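Just the one chain here, the form predicted on its own, laid out as structure tokens.
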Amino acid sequence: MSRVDLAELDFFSAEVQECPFHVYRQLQDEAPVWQMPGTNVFVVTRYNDIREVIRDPGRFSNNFSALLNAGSSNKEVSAIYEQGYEMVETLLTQDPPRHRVYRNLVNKVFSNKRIEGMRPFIETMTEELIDQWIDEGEVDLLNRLCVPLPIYVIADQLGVPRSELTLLKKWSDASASRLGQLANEQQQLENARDIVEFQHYFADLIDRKREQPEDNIISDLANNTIDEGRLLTKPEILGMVQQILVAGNETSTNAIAGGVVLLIQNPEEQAKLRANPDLIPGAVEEILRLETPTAGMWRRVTEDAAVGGVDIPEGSFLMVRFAAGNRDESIFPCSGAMQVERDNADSHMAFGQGTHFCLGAQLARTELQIALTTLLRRTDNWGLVEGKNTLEHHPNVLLRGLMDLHISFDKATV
């Protein structure tokens, strides 16, 4: 593709974020760590200046919520928000050593231990799933497995009913909606009242876990203490809640998905996993690296600072892109190219890295390992289904998920 004008580059516009790699290309041959025109905004893209970042959490701070709560000047968005919680750090936008107090507390949920001793649980809820399609020859396979497959596991280990499975994902989509920051008005206000009506929820929810105990991630932050002795307030509760169900379920699905697309588009390696199973956790690895689900993050700067050789002011604000970092051709050769059997496919950094590496990173590996074993045993054939995939992504700075995914199959003979 032809190159860009980097002076009057909109990095944050839906079209580079629906087609960004050409734009990280030349960023990462130009201008490693740009800054944005007329912004204290620097998009840094190369993965060795990336990971200087994220595990220099001095310099580097988590502590950007700032730019989170300056996404509407809407007064009746502002008015919506103001019946629900207020919003306090806890895990996604707090630093060391205040972070651990808060990581400490639901690091046991997500132990690979605990992880694998789910893994029977995670493959029977697979197989029900495609149980209610195998033999319809075609599926809205996003909605239908990619979808609930996440929410069902993370509103099991939550305490919640399954039968709210359309609710947690609505609440989901808002809270990684507003996260992302592209919302329009209309968006912003459908994204206040869900998030208000997720946190009414769950402050009962607080509430009866209180009273009736259980084993589960709510009944367990209801009742923990930090602090020499104090009970977690609500908004501590419900920040973290929020952060668990975007981050337990959102990557998952954004990663099944492409990846089915990936290996639609590359038959020779779909092909290679077919005949050879054990290949795929390595292929999971593959498919994060290319489709890096959490595409970005934000680093506000604590003090002035050097990354990759520019100079960068305090209080101003990086955008480390992973998905770019991903496709850095000094550690991935013919990095835009799916190698299923990549030797060093695993150096991603899909789920970050350092203090803040994501929580639920091994849970979604094995949704993911699950899901397209499951698949690739079950069906073959696959294709897109013409006239029902446009293949967009929602629009958003930080995640990246298909907004659809039909596909064709024949049913696999045993």
The other form holds:
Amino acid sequence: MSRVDLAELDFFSAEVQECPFHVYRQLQDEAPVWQMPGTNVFVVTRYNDIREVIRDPGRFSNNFSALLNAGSSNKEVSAIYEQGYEMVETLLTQDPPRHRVYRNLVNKVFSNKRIEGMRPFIETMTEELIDQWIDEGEVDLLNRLCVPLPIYVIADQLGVPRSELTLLKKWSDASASRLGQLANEQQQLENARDIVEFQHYFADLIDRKREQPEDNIISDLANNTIDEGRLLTKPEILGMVQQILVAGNETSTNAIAGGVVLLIQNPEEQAKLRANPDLIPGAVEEILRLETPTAGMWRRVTEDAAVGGVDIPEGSFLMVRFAAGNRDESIFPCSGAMQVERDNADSHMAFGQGTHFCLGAQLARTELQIALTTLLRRTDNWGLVEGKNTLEHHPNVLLRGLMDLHISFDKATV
Ligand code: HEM
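What about the form predicted together with ligand HEM, after the form predicted on its own?
Full complex below, order starting with the chain above.
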């Protein structure tokens, strides 16, 4: 791949985002902490530098909402948001010590025991989704497994009936689009309408769960007290649910879809999993490393600092590029190659690290393991359907995910 002129590089352009890996490598070699020309944004690409940044929330804050709200300076958009609930910083965009108050509660709500208890439901859903197309020989895998599976799982826990799943998907997409910051004005208006609709729907649901508690995540959020000895307010719960939707749906969908493509492109690695399914949990880590569905995240610099020997003034923004760190050759040799038996694959930073380490990591791993195990067991001879796959990704600054995935397959003979 040709080297790019860093003085001219438009890092967030659709072109670079579609195929970023040679740019990551060049930045790691030549400018591992690189200031985007004419901006106060620094892109951090080396594993150890990213690690240092994300483990220091004092100097590198997650309160980057100013960046997200920049797009809603449009008066019509703001007027729509005014009809909804206040957006409270809870998890992703909150810093310690306040972050801890919320995180302690959701850690309990997302306990290992609860996620383990969700396993039979995830298995049943996966089987049911595959039953619907197993005799067809070809499937739009993205829309008939990768998208619905995480939504079914989270909908069950959020108390949303199946008949309303399309709404949940619409709200999740709107929230992800807002986070991705590439929406045009028309989309910003639609996003605002969808997000406000989401807020009112869940505000009613919270009232109902307070009257009639159940054993699920929404009920726990509505009824458990935080360390301050009070229930969460509605805007606080809405903020959390919105993050759970965005952080949990898109990313898991993208990891399953990206994983299947990787296995099609690496038939020898796929054969190892078919021969020995015990390798699947390790393969999931390798898929997470290579796909890194949350390609990057923002940090706001709270005081003059230096990272990787580069001075960074207070008020700058860092783009910590997890996807680049996960291909740092000094940590993962032959980093672009898929090796399902790579011994340090689980050192990847696809779930972040430290204070904001992904709340849903165990759930996502469980979903991925079940989806791949079931697909490999029930289908064989995977191929990409010619003419139906662009293998391009949705334009998004933070999240990376395929736009289409149609595969051909044989029904496995058991
Ligand atoms: C493959 C799937 C997933 C990936 C790659 C992923 C990735 C990440 C990353 C990188 C972060 C850290 C962001 C930062 O450092 O600023 C994060 C945080 C978070 N994730 Fe995930 N995630 C996934 C699935 C999920 C699921 C299934 C849920 C919930 C159902 C979830 C909920 C969250 C939440 C709430 C946070 C914020 C935590 C906090 O700030 O304390 N994620 N995720």
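Rigid core here is just the name for the largest C-alpha set that superposes within 1.5 Å across the two forms. Numbering follows the first chain given and starts at 1. Quick caveat: nothing in here was measured; it's all calculated off a predicted structure.
K.L.:
With both forms fit on the core, is the shift of the CA atom of residue 143 between the two forms 2 Å or larger?
P.N.:
Superposed on the core, residue 143 moves its C-alpha less than 2 Å between the two forms.
K.L.:
For a quick test of reading the superposition: does residue 86 move by 2 Å or more at the CA between the two forms, rigid core aligned?
P.N.:
Yes, because once the rigid core is superposed, the C-alpha of residue 86 moves 2 Å or more between the two forms.
K.L.:
Aligning on the rigid core, do we see the C-alpha of residue 214 shift 2 angstroms or more between the two forms?
P.N.:
Passes the 2 Å threshold, so yes.
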